[in-house]
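Below sits a lone chain in structure tokens, taken as the form predicted on its own.
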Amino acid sequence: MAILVTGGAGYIGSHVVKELLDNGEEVLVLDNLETGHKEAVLGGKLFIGDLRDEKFLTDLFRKNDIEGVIHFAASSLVGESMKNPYKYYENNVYGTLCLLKQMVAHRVHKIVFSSTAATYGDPVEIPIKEDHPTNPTNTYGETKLAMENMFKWFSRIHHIDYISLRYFNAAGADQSGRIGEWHEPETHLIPNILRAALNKDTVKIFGDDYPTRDGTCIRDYIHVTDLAEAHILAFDYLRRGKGSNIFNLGSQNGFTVKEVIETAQLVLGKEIKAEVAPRREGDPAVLIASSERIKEELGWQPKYSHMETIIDTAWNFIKKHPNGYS
């Protein structure tokens, strides 16, 4: 029986694909190519569809031996979700009770899906356990807490088992470098301080007043390689019959954005220009995670996501991939 990753084609997804196939999974991919590229995914079946697309949906599970879904398949980018609220509920809540509804008429039972700190909102204490009251203060959290609800009930009335796992902030590349993190535009602070690097530009730091021990804001960040590999425990534990759960998924240590800077020129040797500009509206000072119900649970624990390691294999794919997959 195979694993249906949707959006398996983007950052996280792709790497996701790498290690289940890696296990010896038998894996199909369906992506959109809105955001995701097919030159990142290393192996499995390729389908090109939308969730959104019945027929093409219906026949992909008619037609194919599905255990379960990881569900990457989504709009992400905070910003826009502010000025396009439709499209992040269409294609968020309204794709995912597609998703739903096939896996319902086809009699599948299990289900891992990739949520968001931004879930929490504004935190009211540091490390953001999983019981932290969700507060969402963007249309994107908004939405991926809806699909969280929609697994609540689903799980209940259909008994399909899920797996949340709400992230904190990814990065990295896998050590090959032969993929990695690549968005047109990119909005996370590790790959747009190194291409600045590559191209001689300069980093923007969005506020430098935060109370923080450097004025800038704090962050969680956990190597993309290691997200993956909860993934697969997730998959595993559902395979145990273990019932739904939500876990954190986060190195538990916090960096300012000018140490983040800092450990980048160190590893790269080289000078990085950074210039402050104003604050971003609902730009948290600091969000850190607990990841200890994943530990607890499933066993989970990272290994590469040093600061040094993190930024060191993300500079070795943007090294090979200058101008991203294309």
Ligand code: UDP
Given for the second form:
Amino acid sequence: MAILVTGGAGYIGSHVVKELLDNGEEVLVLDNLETGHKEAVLGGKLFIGDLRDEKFLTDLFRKNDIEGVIHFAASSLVGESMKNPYKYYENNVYGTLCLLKQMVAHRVHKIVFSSTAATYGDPVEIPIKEDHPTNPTNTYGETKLAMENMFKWFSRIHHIDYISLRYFNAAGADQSGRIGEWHEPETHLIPNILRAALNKDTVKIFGDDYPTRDGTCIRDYIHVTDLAEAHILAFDYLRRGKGSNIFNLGSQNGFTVKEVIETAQLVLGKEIKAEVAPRREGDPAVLIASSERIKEELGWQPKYSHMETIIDTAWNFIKKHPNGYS
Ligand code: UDP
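Any chance you could show the form predicted in complex with the ligand after that form predicted on its own?
The next block holds the full complex; its first chain is the one shown before.
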């Protein structure tokens, strides 16, 4: 039986596909390639299409023997979600509803879901645990929370077991340098720092007047290979019939924007120009996860999430792909 990975041509999805293949799993990838790259899919069978295309999705479920789903396919830019909420509700919430319809119809009862720290909103307690209140401050986080709630009810009513993985800041690239993070436009800090280093540009620091040790925002960066490993463990948890759960995924270490830039200069051995720019709307000062629950329940241990390793692997990918996958 196969595992269906929706959004498997995207940044995190493609790393999970690689881990699944390395573990000998049969993998089906569904991606509409709106933001994904077919070159990032290192194996398995790729189906190019959209969750909202009922005929396409019905055919896929009818013609393949699907054991469970790992669900990434979604729009995921916070800024865009605040300009175009329709797109986020339509693609994320309605797209997931279409998927659940097929899962119910074809008796597929396992799903691992790619969720986000954005479901929490502004933290009232640091580190953030899974029982922290969920008050998203943007449409993106709100749609991911809506999707989690859909799984909760489908689980109760249709016995679909789900694991929701709430990522903090995914970063880094596979050790091979074959796959990594490539978005156009890029909004994330680490790829922006590395592109600035590559193109002799200046990276912008969004605000240096936050109540933190150096005035810049603190985030919890987690290596994408450690994230991928968590999906394998989560799917295994479902296979063992352990039921549904929600887990945070972070490294429990906070880095300021300035510290990330300093580490990048050390790893790359070159100066990276940076300038302070206004705060970016909606950025909380500090986001750090408690990942104790997944460590205890799944035995997950991050192995690659030192900032040096994150930057080194991301740099290796960017040097090999200075113009992305094209
Ligand atoms: N950031 C920055 N310059 C950039 C991109 C991001 O200063 O070019 C900051 C951003 O304000 C945030 C942190 O870096 O405090 C991480 O941002 P990112 O977009 O990577 O992830 P987010 O935490 O928003 O999911």
